[in-house]
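In the form predicted alone, a lone chain appears below as structure tokens.
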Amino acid sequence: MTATATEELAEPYLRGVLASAGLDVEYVRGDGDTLYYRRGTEDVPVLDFVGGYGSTLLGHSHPELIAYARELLAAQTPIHAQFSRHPYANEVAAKLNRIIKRETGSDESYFAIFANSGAEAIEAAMKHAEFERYIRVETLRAEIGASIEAARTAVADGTVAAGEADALLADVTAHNDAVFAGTPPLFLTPVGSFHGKLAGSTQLTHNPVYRAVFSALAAQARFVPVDEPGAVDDVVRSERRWLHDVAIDGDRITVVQRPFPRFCAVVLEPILGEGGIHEMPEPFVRDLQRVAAELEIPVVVDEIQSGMGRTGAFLASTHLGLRGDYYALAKSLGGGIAKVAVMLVRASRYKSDFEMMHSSTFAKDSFSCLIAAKVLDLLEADDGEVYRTAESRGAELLTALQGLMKEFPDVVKDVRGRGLMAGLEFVEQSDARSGTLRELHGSGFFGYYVSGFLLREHGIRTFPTSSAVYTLRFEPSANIGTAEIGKLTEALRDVCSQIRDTDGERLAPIG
């Protein structure tokens, strides 16, 4: 790290956390799966298994993308031309539609709303889903209002006797007013989910560290256990609310219950990323899709980290038979050099008025869209060679990690993932004999200290998942080779040996 007298003003607490784990390195260059930091006049290489949290499936500084970006900038392609035709955005949407139709076998189109980040794409999905729900609520309000007005007319003209009818109608109105006013929209999402840290998306993020403080700002979510059969049905039963409608039956008025459209959407990642690299169980996915159909709410599939070919298919949800009404894509869509995201909505659910309610100054610009279109071309080239490579390299990586689990069963608890989205979970040893290990385990930053050791001792960059700090994630590019996987394996073997055979002193940060 270059010494400087400048006061640290850019997120100084985070800088301190990084320093405590030995991770406060300033990288000056990236190429393929390698990042470089400066030591004196020397560039020191670091093998990068973080991959921009899944953003660099094509590697750092992909030569074709860099050359294309230079062409675009040299041609003065406009970044700011809002409220004008954007054919390049339409090109990206068309390419995404072709890919998704191929993978899902569906003929229905998806309309695209562009954003700058994955969290923004999720926010757009939440807003659009709430717009859908709002229309249903207002339609129901109008229908019940018409029924009540018809009943009052029947009382006024003597068809229905007054007195008891007036009291009943007053009770119905009071009940409905309480439900309409006191029942916020509710999203359903799995335990362990992570969908961003903006005001809305953080409410879909299971970790209370990110969510609880801001729970009064936005919509609510119920987090459904993925390994309990019937759990989603139990949640729906406990959270369902009913409105009272009325009907005229001869000379009397009867009350009819109608379900209140409380549930807004199901939102899920095919593979929990920040929650510890857990692929969704297929029975759970089937339950969610069934319940969503019964409630007539959309299924929002968050492919921000898992999508774009990382798992061997363009969509990780393809492996699970999961079909989305909405898809959120980002990260590798920008090829590691552009900030671009997109939220796709099935045509049959799309509300065109939403386009006037939601916008972004920087979204849908020509530069990011043209880069995204180029990325899609690279992914689809040679009949999807990148997907096949990601699948085979991922299998090699997972095999190597599983070998470590067999070698160190008291240290490695589990190995999970699919393709180039892999996780290795350590056994929690808060009662270790070593004081150093007990301290590391008790710190809440165990995975970060392990990551600091890997960087310091082996020149390897990885991080734990943010909501499961005993799980290290590995998301390299599709260019990763056998030698690099071998280097990671040897480094992790050293870590496991330190935990099993020594007091763990070398894992503690220096200084």
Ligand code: PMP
Contents of the next structure:
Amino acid sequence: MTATATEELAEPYLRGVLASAGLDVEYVRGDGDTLYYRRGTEDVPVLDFVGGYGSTLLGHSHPELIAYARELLAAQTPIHAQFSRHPYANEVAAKLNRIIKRETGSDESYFAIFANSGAEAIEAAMKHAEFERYIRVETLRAEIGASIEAARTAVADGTVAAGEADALLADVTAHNDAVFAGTPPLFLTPVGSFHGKLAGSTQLTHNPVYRAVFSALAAQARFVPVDEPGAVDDVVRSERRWLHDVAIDGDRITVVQRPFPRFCAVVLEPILGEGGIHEMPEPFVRDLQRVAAELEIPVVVDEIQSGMGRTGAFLASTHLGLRGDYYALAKSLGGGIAKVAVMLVRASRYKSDFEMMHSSTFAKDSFSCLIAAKVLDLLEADDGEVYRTAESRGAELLTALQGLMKEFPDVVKDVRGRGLMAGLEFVEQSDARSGTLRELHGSGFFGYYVSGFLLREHGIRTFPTSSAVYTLRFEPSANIGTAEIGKLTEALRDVCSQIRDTDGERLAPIG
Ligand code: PMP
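Show the other one: the form predicted together with the named molecule, since we just had the form predicted alone.
So here's everything in the complex, that chain up top.
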């Protein structure tokens, strides 16, 4: 690709894709659930159901947060004061602990590692889990090394006969060396997962478009189907590896198998976000928790999209009775104005040396931590009013979407979600009557074209989930009103009618 001086240089291909779906508008202002783009001299309002992919549970430009941010900047709060005391980070961690303890009933504390984005928080979790695994691997290596040494001593002092014993010890050592060197850590995560797009986290993201090219880079994951009983155990059975240990039994050396700590962590979203808004089935969650306990590995709960109150509880995992050893939070933690993420680790698993191995220039700064602390205060105000509103608004939204599914059973395949994390899945119709509809279905961008139509014709912003393009996602702020839900329903009714009753020309991209 070549560029001229006037050409778009910031991700030009993406700009083209946006243009082809009619989504290439520039928003100049955001307020509550409304984004504005400029047309000539006027600002055109757009009702925003994307909500920064889940980052604006409190809406765009929340007045109290904006006022607080102004105050902080005016007071010259130092953004860059790395390697000094950070009481504001401690305050965020303390507030998160209070909320999580209340919600999960746990009395164990969680230590916090800060980050700048969701993927970074997940990578911190991956690294911490790998640190835990490393310690177990090295402990095992030392234990087996000691028993091989003891066996050699027994050969040397004649307790056991040489000859066969020497060969056996050589075999055991060769086998173990191969397992130690050739068995990278393995993460277990559900089919459909999305945990980020950095070098490590992208390997835990199921969609091969984001993962396959980079699979040689780093960690490895096995994706477990969520609706097949016994699937987790099957994966563990097929992927586990064994080390050989030795024991002296009278005048003989015997070989004993010991499990190699291959598995690193179970990582899961309580509700798949980018995978199409699917809540994890409870039996699957129970299986994952049991297997993690058996393998002694941490359960990492990715609440980056589902957490912070959007589902009516601070953690969506609360609804499933799922307790995390680690939690990852981001998106709405920054209140729509700061880039802040945090990874929490249960005290009993926490390795404090990790703090000397992991850091980021931008993470844990005063500005983003103070904003996050304020966001937590806003969420907790009036005895959790925001959570209750998210739940009731979400119920209203889901009821409206379910109404559409009843009205258009041939067009709407499913409506799913919890609270303000809702999804509507369209029926895939590769054999649609009209050529235009067949093209839309065959394009791989179905949901994006529908989004372009909704923006163009109804002033509504929604997107498909990134790994399931037939599912539109709706993640507005907790302030979304009945009128706005009504406007969305009308607009979606129009989409459904276009698909059911017309040749789909109006849905097709312009130009
Ligand atoms: N985990 C989940 C569940 C997400 O939804 C996302 C973002 N969509 C991420 C991780 C990655 O977050 P970020 O884009 O901030 O890196």
